[in-house]
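Read the single chain below, which is given as structure tokens and is the form predicted on its own.
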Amino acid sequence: MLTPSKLESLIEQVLPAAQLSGLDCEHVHFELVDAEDIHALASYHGLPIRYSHWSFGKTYGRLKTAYDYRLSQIYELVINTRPFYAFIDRLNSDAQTLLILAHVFAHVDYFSHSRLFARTPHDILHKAARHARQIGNYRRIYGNEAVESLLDAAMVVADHVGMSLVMARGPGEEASDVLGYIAVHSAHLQDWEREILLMIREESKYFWPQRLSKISNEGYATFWHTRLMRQITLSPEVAWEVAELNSKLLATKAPQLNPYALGSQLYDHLYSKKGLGAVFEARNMLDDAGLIRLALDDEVIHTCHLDIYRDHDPNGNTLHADLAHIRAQLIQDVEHAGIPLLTVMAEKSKPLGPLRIQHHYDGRDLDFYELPFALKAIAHRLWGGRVEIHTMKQGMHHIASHDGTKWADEVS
């Protein structure tokens, strides 16, 4: 079991050879926590005081059966704040531990220059604090039904707060901040309710820079790891053990994809082709799709096991995509962090008539099964009236809406 100066004595082996190699390791604050801690604190989405919402429970309950039943296990985690926290398994072995740490450094310096963390907040633990005390207050002021369904209402819209910092943009544009435009403009909400909705915002634009980024901040970290501990000398049965958890976080299982796999080996393929300056670029300025764009090659893809396969073939061949094909299907996966990219029709929108959503259609089309719950839970709850969405499905163009108690899907 690792103890703090077990820990210290750790740190001192892994963090001068991370500073040599050119990462800027600001302060870490590490913590020592069980396998359950960690598991609470992932649930939350690493935010270790945060608002109560059942979803975190379930969250924390598939995490938990995971790791007894061995399917997986969480080594670490990080949070992007100053001083940074790193969380780490007091079960985890010296060989795991000194693993984790160059791969915790490794984060440290990706949130410390990507471009993509620039504006987050570095007081998130104080905010969320915050938010977790005046949503508990509402809680006892008007009930926890009326909170619960207003937080359940606004998780629907969560993932859809836009890119800038700024509240939405006035009528006559479109506004991709759906959850900030529902908070500033519906009429039926009280100030209170409002003030929810923006704390929820908040949080999710903390996240979104993270969400956007799994792929190249897992693999950024991953390849650093991997070069810091071939620089570390080890003993043999140190070595073994250190080479037998990276297996662990590089094996693919088909049909997921890997992050810390692909990640690695898009970032060990700049740095062979045109070094490390590559790879300092790279984590400064590129999203998981900047980064496919830039390094994805038919090597990549081979090495990662990316090639589709038909299951079936009448002439008894094994057929595969082309680098093409995989490229762009990797990239439609992860731009927009995969989740549909939805803006409000500001200009014909109005706080006592209907919210109209447009679906910027992508090939794919939204979920017709989950969609009438969606917006019933907005029109119900959040605007108090008719809410439509424009998309398409199977090539036509639809509107579907609900006015909070009947549903429709017009073809237009």
The other form holds:
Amino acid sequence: MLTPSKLESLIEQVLPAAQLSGLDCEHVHFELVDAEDIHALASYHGLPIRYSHWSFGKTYGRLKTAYDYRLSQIYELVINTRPFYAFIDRLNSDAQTLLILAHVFAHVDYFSHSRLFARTPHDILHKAARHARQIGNYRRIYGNEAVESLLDAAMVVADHVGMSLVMARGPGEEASDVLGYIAVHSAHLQDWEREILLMIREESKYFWPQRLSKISNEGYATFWHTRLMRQITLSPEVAWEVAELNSKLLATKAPQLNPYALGSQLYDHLYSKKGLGAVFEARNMLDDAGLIRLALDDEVIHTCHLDIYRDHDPNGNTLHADLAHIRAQLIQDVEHAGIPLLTVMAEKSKPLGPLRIQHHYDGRDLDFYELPFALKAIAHRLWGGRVEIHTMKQGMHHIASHDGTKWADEVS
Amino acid sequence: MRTSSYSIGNGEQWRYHGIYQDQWRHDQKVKEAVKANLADMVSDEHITIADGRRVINVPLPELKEFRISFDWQHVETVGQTDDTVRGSKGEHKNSLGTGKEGGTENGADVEDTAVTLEEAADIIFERLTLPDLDPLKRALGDGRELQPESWDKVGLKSRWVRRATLREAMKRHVKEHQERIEIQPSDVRYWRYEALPADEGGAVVLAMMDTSGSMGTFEKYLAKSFFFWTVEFLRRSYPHVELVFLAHDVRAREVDEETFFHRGSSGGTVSSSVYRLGLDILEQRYPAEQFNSYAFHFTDGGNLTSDNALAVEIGMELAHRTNLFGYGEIHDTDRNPSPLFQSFQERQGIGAILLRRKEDVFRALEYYFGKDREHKNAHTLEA
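Output block for the form predicted together with its partner chain, input the form predicted on its own:
What follows is the whole complex; the chain from before opens it.
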């Protein structure tokens, strides 16, 4: 079991190597915690003090069950704040911890340099704690039911908060801020409700760049922990354990995509072709889509065994698609964090009229099973009236709508 | 290169209690959702058939977190094929998280919650209560309980009996002509505990069923689930519930459980025979001052016309004798209720109901045992 003094001696092994390699390791505060605490943290997406909602409890139950059955394990968790926080499971062995520390320092370096995180608030922990307190107050004043139903509905569009932190790809970033638009323009909401929506929006904005850089961030950290472990002199036993953990992290299970495996391959490839400068440049400038555009060539597709899957069917029902198809599909998968791009048709949405949302169709249909429930929550709790979504389904224009009581799906 | 520093904490202040609150709320929502699906659960064939299987899976659409998302069932995505080296061992999903988990784990969000039978029963029985219970009727239960019964001169200090001790001291005081009353060690008395039969209530359920040729699988199945839950429910209130299975066609006889539910029979239906048998059995074996008794009769309503008058008469007698007499008529079509049903319906003290669909089992339970039994006199249960 790790103790603070033990951890310190391990850091002293890893940190100099990381610095010599050019990683920028700003102050990191390490916390040794139990597996249970790390699960709780992960359930709150890394914000230790966060407003209360049953969905976090649901995630926690799932993580805990997966851990109890040894299906998954979370070794560490880094929070992008200043100072950086890194939570380490105190049951990790010394050898595992060496690798994990290298991984943590690379994350810290990534967060410090990537353009995506240039504007994320450094005091997010305080903000989240303030939100938690304020939402707790509103629970006491307006009742659990009112607050919970508001949170439930807000979460439907919580991911659609605009893209102001990345290059604008859509038609104007203001319009893609669906949650913000509702918070400001809905005639149905009271002031305290607007305030809660804006809090959720702020937290979503904090998470958004992380969702755009899952492969690049994890890949970068994996790239570096592999390199750093080679630089440090390890005894055969330790080296064996490090290799074992590394292979666990890189294991793939069809039809999933392992961001550690793919990401580190992409950086490896960049490094072997263009040197370390290109790696740092990619770190500074690129999100997942950018990194894939730059570094994913036929060779990487082969080494990573990439293929196209349909219907989450792991039984080898791959299409054996051509490489250009795979490349294009992967870029589509990661762009906009894998969620549909929605914009408010502001010129057609008046506060007392229907809320009209445009889905920027890219060939992928929306889930029409979920859609009525999702729209109902918005119509009923947030907008107080009809909510429309303009989309395509199997090549036809559809206007799906819900007015709080009735669901309609018209072909236009 | 900036100078690097770091600090280390031992996780003291990172104890999460908030998450338990959220987890509790999630569990509560699961319970609510289960409650919403109660009717389906009560008539779940698996529950009543298998005793070994004490866990049921309940799909809970209410607990899905809905989003506006792609239809992942029909969308192509890029994935990796299994490791050729590690083979099937690659199923570990490990992560060195960076704060935000998931986001791409689509399709994993279908709620299917496993509920134990006990939990399901808790939720179902929450709304039920024992009707017309006479708490004075107490039969000897199975269990034995330690009770303070008599006094002893030795024992544990915590079992000291003040009153008896004082009395001993006073007796000695009188006998020995002492000036003041002083408690000597020899005066002290202690409770002696003895294992006595637990003085708890007992109940008997007369399960009466028409096994004539017209009773099909569906009818028997409904009757069986009703009896299953009734017995589960009564067992919660009484340590000791006895079941008496009475099958009848033109003649009534006491049978074992297996025969009761599975053995087919033929012939017509004479309901009065089973009521008479029920009364006799109660008379002989279950004295009214000791047992709360419940009688339920399930039939498809095809009673012989000539027997109706007698059946009503003896049925009423049975209703007076028991805490609750329920008459359930099971039709899988929209037939009109039988004359017997109508006669029972007109009288006080008998709960006559019609069951048409599986879900009606739950309604029947609510009807007989529901806490809110205002509708008791409505006497019908319309599907």
